[in-house]
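We begin with a single chain expressed as structure tokens, specifically the form predicted on its own.
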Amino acid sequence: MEAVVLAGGEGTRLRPLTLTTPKPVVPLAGRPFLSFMLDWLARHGVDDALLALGYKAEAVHAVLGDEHHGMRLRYLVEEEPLGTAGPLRLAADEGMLAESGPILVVNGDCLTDFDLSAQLRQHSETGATGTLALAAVEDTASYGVVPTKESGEVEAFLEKQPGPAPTNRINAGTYVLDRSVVDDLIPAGRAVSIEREVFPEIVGSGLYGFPFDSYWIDIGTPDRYMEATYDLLAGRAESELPRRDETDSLIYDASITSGARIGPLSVIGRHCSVGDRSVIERAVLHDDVRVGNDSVVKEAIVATGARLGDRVRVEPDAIIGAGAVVESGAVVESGARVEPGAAFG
């Protein structure tokens, strides 16, 4: 079974992390983010994934390669951004999709463990034109709201509209589509929004919802990136992560932390060094980070290769870019963004 993974965005809300690392392979709990989605797809029988990429596509390929635990990985590179539907038409025109059978499409910025096999079964049993996974969220303002009838048929597709929402069920970014949707409803040669142009066209013509209550999160912002990290460390989302320590923290290979206090809910990447009496609390260090003595990093992200001197304080919601240097005694205030390679302090 094949899946199309839409992962072509620039990840602007995750800058400065995505200035140097494309969003699909930004480290999440020490692993390329997209590897969690590939694991999930594999658990439900997907053995062929077509990754639709744009920004820094070569870097994604370099990290993920052509195979993931037995799953074949193929790559479709958009020369110009094609939106959320255009890549499907391009893949069809390039002969990269199966000529018959349903098409499974997933947004590449979601972390979930819902029962994808059940969604595929429902699609087959109802003879649907399309079946949309629908997650329940507390705040619908940032998402497309999808009210359904008792039969499960979609009544409307209300993409990010102001005002009270008729339901808390939102588009969770996983679709099963009949091939005719791609061939007949997605025009070639331009960017197309599947949410605004395609789904409204098939409301009333066999578009169904698949509601679920399992774990789901979109990691498109720093806040949700950190929330997903904590959920993975605490075991609230299914994963194949290594065993965490007694503080629900992960310390990867060849890192030196013996004189420091690590945790709770922290990630120390590979080949990191954290100095004596330093504290890393509910924070993420990517690989090859150096933290001096008597420093504190709390609820913040420090990207690959960054260097923090002695007595540094990094406050909540700050992000330090790859290769940046924070001088001894400096305070990186809450919400600050230190650009990759910059000298701070």
Given for the second form:
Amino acid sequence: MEAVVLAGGEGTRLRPLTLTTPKPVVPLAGRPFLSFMLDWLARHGVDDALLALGYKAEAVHAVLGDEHHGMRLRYLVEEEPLGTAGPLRLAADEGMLAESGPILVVNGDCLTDFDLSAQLRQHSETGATGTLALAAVEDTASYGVVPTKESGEVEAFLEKQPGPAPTNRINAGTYVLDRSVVDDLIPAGRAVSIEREVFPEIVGSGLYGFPFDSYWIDIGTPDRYMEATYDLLAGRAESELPRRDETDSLIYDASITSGARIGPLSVIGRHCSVGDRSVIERAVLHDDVRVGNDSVVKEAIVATGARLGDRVRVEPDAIIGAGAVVESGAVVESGARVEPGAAFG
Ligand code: GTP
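Switching from the form predicted on its own: structure of the form predicted together with guanosine-5'-triphosphate (GTP)?
Let's see the whole complex now, leading with the same chain.
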């Protein structure tokens, strides 16, 4: 079973993290983000994933390699971004898709454990042209809203529109598509949006929804990245993470934190050090981060290789980019962004 994983976006909303690390391999609870999705695909029988990449493709390849727990990983690298449908056309033209059978496509920035096998079964049983997984969310404003008829057929595809939505069901970024959709509806050689240009074309011609109520989140914004982190640490999202400690925190190998207070719900990456009397609370440190003494990091993200001096305060929703240096005594205010490699303070 083959899947196409769309993972070539620039991830602008996750800057400054994505200025140095492409979103698919930004660490989430200490693991490259995409590895959670690959685990989920493998649980549902996918043994061959074609990663459609553009932005910082080599960095993704360098981290994930050519195999993930027995699943073959192949790479399709776009010279120019082809959007969310263009990569399917390119893959078909390059002979990288199976000759027959439906095509499974997933957006590479979701964390979920819904029953993908059931979606695939529904697709073949209904003989649909396309089957879209539909998550239920409280606030639909930043998603494609998908109302369906009683029969399950999609009624409309309302991409990120203002105003009250007719349903709380949204496009969860997992599609099963008949091969004809790619061959007939996706033009070659330019960026094509599957949400804006392809789905509206097949509404009324066999496009079905697959509603589910299991865990689903897209990690495309800092808020949701933190929410996904807390959900993984607290076990609300299924994963193969190592055991958390009694504060629901994860402290990875070779990190020194003995004089500090870590937790609750925090992640300390590999080879970090946190000095005496410092506090890391509901916060994430990626790998190789150093924090001096008497510092406090709360509800914030500190990227790989950053250095924080003594008596530093990092307030909620701040993000410190990779390799940045925060001087002793500095306050990184709530919501601030420190660029990679910058000197702050
Ligand atoms: P933002 O810049 O923060 O909006 O993030 P993004 O670039 O990832 O865009 P968005 O979250 O809307 O993309 C949804 C999914 O499609 C993500 O998994 C992206 O990696 C992927 N994606 C978006 N554009 C492209 C593209 O041009 N090519 C490929 N291969 N994937 C894309």
